[in-house]
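Heads up, the chain below is alone and in the form predicted on its own; it's given as structure tokens.
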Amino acid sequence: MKNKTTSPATEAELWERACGLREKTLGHLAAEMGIELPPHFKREKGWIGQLLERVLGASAGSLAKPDFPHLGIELKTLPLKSNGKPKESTYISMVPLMNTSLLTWTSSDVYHKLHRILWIPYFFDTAISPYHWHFSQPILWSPSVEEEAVLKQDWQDLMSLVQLGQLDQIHARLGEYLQIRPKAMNAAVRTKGIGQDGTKIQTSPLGFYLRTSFTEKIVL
């Protein structure tokens, strides 16, 4: 993908661009940008997000900051089932497995990514060509005080296991809104972490994800 729109100067400008996507099909949007649409999405999981980054003018790239750094807004696609409910959990950020002793909730990547999110829902339907998948109404969202309190508690509980080197005790059932799951192409991918005795170990990369039970509250 080479074509890219300039970054929006204001939140209002970004919102206007996002609203312009409503009811457009994925094929139509790709054609507008002069980009060839993949025949399927078995191996191109992040393709739609990358397309929208270019359409909307996101500038953070792969940096650990919101996609629109000057606005403090993160961009998230949200695939929906035919009933309008989220199809899958939403990746937020990698879990820091090294040098976590001074990390706090408000200094974490998760906190900064969740502060303000532009959700772009779209209907994911394997019964039809991806060309005809269409976008729904965008949502510009920030967590309520109550939601942030739960997210913070989830993060603290999960990160305490990471800081104590108890990575083997982390599983996807932990956390009410936020969960930790493996984040790698396959199980063979390894990265450095801290074990229970404080020594460096080889472990699976992990990511923070929002549960579908939480994102469902946002879109419905």
Given for the second form:
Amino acid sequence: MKNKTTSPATEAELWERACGLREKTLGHLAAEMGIELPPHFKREKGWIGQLLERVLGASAGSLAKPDFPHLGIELKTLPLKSNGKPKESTYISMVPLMNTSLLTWTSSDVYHKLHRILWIPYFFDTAISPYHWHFSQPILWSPSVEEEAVLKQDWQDLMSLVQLGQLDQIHARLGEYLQIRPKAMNAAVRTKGIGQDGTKIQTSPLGFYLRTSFTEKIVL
DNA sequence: GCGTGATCATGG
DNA sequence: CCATGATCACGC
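Starting from the form predicted on its own shown above, please give the structure in the form predicted together with the DNA.
Shown next: the complete complex, the earlier chain at its head.
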């Protein structure tokens, strides 16, 4: 992708740009940026997110950052079903598996990423070409006090399993708003973690995700 | 290998 | 139909 928008100076400017996306099609937006949809669209799972980074002027690439560092705002695309509800869970960040003893909720990646999010919803529909998919009304969101209390509890519960060497007991059914699922190229990928006896083991990389039922409350 | 962007594909 | 567990692409 070639064209890249300059970074928005203020939250208001970012919001203006985001609202300009409303009702636009994916194909139209790509054309404006001088790029084409990839031929194997299904395999390029992050393509829309990366397009929006460019369109809205987010910081480059895969650095560990909020997408808009000076604004403290994270950018997330959100696929919607035809009924307007989210189709998928939302990836937030990797689960730290080593050296987590001093980590707290407010010092965690999850806390910082969820502090403020610009959601760009779009209608996901495999019955038509992705070229014709429409963006919807953007949402600038921060968790309520009540929501953050639950998120914090989920994070603490899940992280305690990580710290206690109980990785084998972690699965996606745990957590009310937050869940942990694999996050890797495939199931053969290994990283270091804490095992049952407290020693270092090789294990699968994991990620924190927001449940679809939680993001549904955001878009409704 | 790790972290960014996520959705895919199948079993229940 | 749906969430879980698995997977895809890319930068460095």
